[in-house]
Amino acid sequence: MYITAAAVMVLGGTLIFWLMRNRKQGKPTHSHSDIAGGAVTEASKTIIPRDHHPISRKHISDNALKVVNRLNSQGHEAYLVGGCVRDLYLDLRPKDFDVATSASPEEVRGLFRNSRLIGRRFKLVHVLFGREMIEVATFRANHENHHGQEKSHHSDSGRILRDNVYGTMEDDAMRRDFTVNALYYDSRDFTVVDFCRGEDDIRTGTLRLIGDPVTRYHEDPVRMIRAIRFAAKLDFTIAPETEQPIFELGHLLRDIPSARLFDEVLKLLQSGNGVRTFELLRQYQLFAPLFPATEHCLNEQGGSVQSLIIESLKSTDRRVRQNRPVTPAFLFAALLWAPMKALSRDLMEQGLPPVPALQQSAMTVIGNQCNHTAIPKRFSMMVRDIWDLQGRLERRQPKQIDILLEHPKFRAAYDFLILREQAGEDLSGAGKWWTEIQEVDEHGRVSMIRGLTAKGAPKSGNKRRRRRRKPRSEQQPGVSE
C-alpha cells in the first residue's frame, strides 16, 4: 500500500488540528509520566475557556472578586488560586478564597485600607471585610539561586525558614504544593489557567506533588500532613511518587514548631473527615511523630485505645457536618486518655493515691504532648477538667449529683463518659444513669438520687470515718460522759 504526499499532508494537517483543538480545550497533549517518572517538574501553560470548566461567578465570594478586580484595575495581574478553585471544580463550597498577584505585599497593602501585612517567613496581606478575610500573596519564585538572607533562608535539613523571593505567575505555579492547587481563575475572561495539568488530576482524583517529592518534603515537612488531609477530604488517591517518600521522612515533622503542628492537627481532625484522616495518618506512619505516647499505647493495648479515638472522631465529624461547634479540648482528651491512664496506674503501683496519681499523670502527659503539638492553656485546662470529672461521674456520690450537674464542664465530661462506654469500657451503667437523670423532672431526680443511697452507691475513698465511741466499761476512770 502506497501513501501519496498529498495524503501525508492531509493526515499531518488533521493531526495538527486535533492537537490544537485539544490544547484550546485545555486538554494537555502529554501525560504526567512524560516528565521525571510522573513528577511535574516544568510548567506547561494551558488556558481553559469558560465553556470547558464548571466554575461559575455566582459561587465566588463578592469580596474576593472585589480584591481581584481592584488589583487588575491598577495594572497588576491577580487571580483566584489554590483550594478555592479546586473546590469549585469539585462542586464543593470553599471555606475561604485566596488571591495570587504580581503586586508586592506593600503595594497590596497600599491599595486596601482594610488590610494588614502579616508574616515574616512568608509575607502575606489579609484584606478584611467584616468577618471574611481574603488572603493575598505575591507570586513566589524559585529561590535555589537566590542568596539574599532577608528574602530566602533554609535550615541545614532543607526546610524553608524564610521565603519572600518573588517571580512570575509561571514561577508561582511551580512553587505550589500539589497540581490540583495550582489552578488560577481569571475573572476578566472567566478562564482557568493550568500550568501543571491539575485539571487532569482533579478529573482522575489524584493528589500529586509538583517537583521532586523528597526535595519538597524537606522544604516543608508539613506537606506530608497536607497530603493526608487532602486525600481524606477529597477522597483522592496519592500518586505513587508522592506517597513513597512519606514512609521515610515522617521524622522531619519533629523539626516543625509545635504551635504550627497544633494548628495542622486541628485542620486534620476537625475538618469533618477525622476518622479517615486518622486511618491514613497511621497507614503512612505520621501519627507517631504527632502523638508518640498515644501511638505507643495503640501498639501496646490495641483495640480498646483505638475504639475511643474512633468514637471521638465520629462524634466530631457529625458535629462538623451539622455546623455545630467543636472544641480541641474534647479531641485531645480522647487522644491522650490512654497515655494518662497508663501513667496513672504506674504511679498508683508506686504507692501514690488515685487522685494525686491522676493529677500528676495529667500534667506529665499534657506537658510531654506540648513538645510535639502545643496545646494552648485554655484547652489543656479543659482537658484536665474532663479527666478529673470522670471519676466523680463514675462514683455518683449522692451529695455530689446536683453540684456535678451544675458544673460548667459537666456537658463535655458527660459526653466523654458516653464515648468511653461506646468504646467498650465497663462503667457499671454510669453513662445511662447520667443520661436519665438529665431527662427526668425534679421529683424523678430526687428519686434517682435516693435510689443511689438505697443501693449503696460506691463510696469515696477520701471520706472520713466516724470514730467509734467506747463502751462505758472501757472508759478511763475520771472521764465524764
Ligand code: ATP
Second form
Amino acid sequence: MYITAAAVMVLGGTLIFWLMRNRKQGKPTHSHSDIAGGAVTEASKTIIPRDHHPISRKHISDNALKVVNRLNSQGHEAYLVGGCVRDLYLDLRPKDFDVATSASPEEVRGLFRNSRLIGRRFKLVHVLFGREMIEVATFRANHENHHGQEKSHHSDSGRILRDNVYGTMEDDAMRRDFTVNALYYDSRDFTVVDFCRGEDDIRTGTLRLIGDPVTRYHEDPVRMIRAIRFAAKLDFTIAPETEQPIFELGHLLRDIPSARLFDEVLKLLQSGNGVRTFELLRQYQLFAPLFPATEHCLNEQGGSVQSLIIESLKSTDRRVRQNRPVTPAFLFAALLWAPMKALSRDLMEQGLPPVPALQQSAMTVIGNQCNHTAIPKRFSMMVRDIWDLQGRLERRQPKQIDILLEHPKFRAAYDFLILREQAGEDLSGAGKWWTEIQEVDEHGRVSMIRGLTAKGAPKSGNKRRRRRRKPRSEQQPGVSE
Ligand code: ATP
Ligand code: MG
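And the form predicted in complex with ligand ATP, for comparison with the form predicted on its own?
Now the complete complex, all chains and molecules, led by this one.
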C-alpha cells in the first residue's frame, strides 16, 4: 500500500516536472526558419516557469509591481512587458518599466489617483510615483480589420497614424516590434509568457522583427532605427530577413515628424553606445536620412569629419557611463560642424567676412537640419554659441580672455575646442593654452595673458577680477554651469 502511494507520488512528481519542462520548451508549432524566411507571423504561447528564467523579483521596481498587482486585484490582466523584461533577462538594469493590461486607459486612470492619460495617436496612462513613472498601455491589436479613423488610421505609405485598436494579449504581442521585446512577466506566478519565441532570440542574441518586415517598417519606419539602437545596446545580431529591407527603406524616415526623430536621435546617440550606433547607422545607410548634410561631408571629406563625430560620441558615451549629464547641443555642434564650416568657407569665398559668414552658415545649416530632426530652440542657440566661441578661443585676444572665461557657454565651447584638437585639427596649441589658464593662479594667469601680448596682440588694459572657477575635475564638459 505504502509502496504504491510512494510510487504514485514519485510518478506524479516526475509527470509534473516533465510537463513543466515541455511547457517551458513550449512544443513550438513552428521554428523561425520555416516560416516566411524566418519571420514570426503567428502567435504560439509558451509559458516559462520561474525556475527556467533568470528574472528575480528583487530587480523589479516596487512601483511597477504595485501597478500590476492593483490591476490584477481589480480583475484585469496585467504584465510587465517590453524592454524591462528583455533587460532583466540579460542581467541589465532596465531603463524603465512598462505594463501591458486588458484594462482600458480610462479604467487604468480610474484606479490610480497619481496617474494621467496621455497621447492621442497612442493613448497611454502614466502612473507617477515621485520621480518614477510607470507607463501602462492597453493590449493593442493589428489594424487589418479596422477602418474607423477614430481608432486606427494609416497614411498612403502604410504608416500608422493612430493606434488605439484594443485586442487580446496575443494581439498585443504580435504588434510589438521585436520578438525579444514581446515577453510578458506575470507577477502572480512569476512566469514569463512568450508568444513569439523571443526567449530563443534572447539566448542567441538575435533581433528579429515580428511579422512581415517590409510591412512592419512601412507601418512605422522608426522600427529601423530601433533595430540599430538595440543591436548596438545589446550587442545583438539583426536577423537577415529583418536587416535586408533596411537598405531599401531608409528613405521612409523622411516622412516621420522631425520632433519624433529628434527624440529618437537622442536615444540613439546619448544612451551610452553612441560610437557603435553611429557606425551601424552608417553601415545600414540610415545616417543619411537623419543627417543628410553631414553624410554629404563624410562622403566628400572623409576622415577628419568622421573623427570629430567619433570623438564627441566617445566623450558622450564616457559621460553616460559615469552618470554625468550630457547636452544634445554638444552632440549637434559636433554633428553639424563640417557642413557649417563648408558653407561658411563658400560664403567667405563670395566675399563675406569670417564672422558674418559663420553666423549665416550656422543659421542655414541648423535651419536645414530642422527639416529632418527638430532641434529645440534652447539647444540650437547653444550650438550657435559653441560655434561662435570657437574663433574667439582660437584667436585668444588678451582683452577677451577674462570675458571668455566668464562666458556662460565657455565650458561647452572649450570642450568642443579640445575635441577638435583630439580629432586632428591644428589649432596652434589653443586647447593646451585654455586648459592651462584655468589651472594656474591669478599671477600665472596674468603672465599667460602678457605672453600673448608679447606675441604682438594689443595690450590688455583694464584688468577684471575673475571669480575663481571650479577646478576642472568638478566641472561637466559639454554642460555649461
Ligand atoms: P528601452 O526602454 O530600453 O529603450 P524598450 O524596448 O522598453 O527599450 P520602449 O520605447 O520603452 O522601448 O518601448 C516599450 C515597448 O513597446 C517595446 O519593448 C516594444 O515592445 C513596444 N514598442 C515600442 N516602440 C514600438 C514600435 N515603434 N513598434 C512596435 N512596438 C513598439
Ligand atoms: Mg522601455
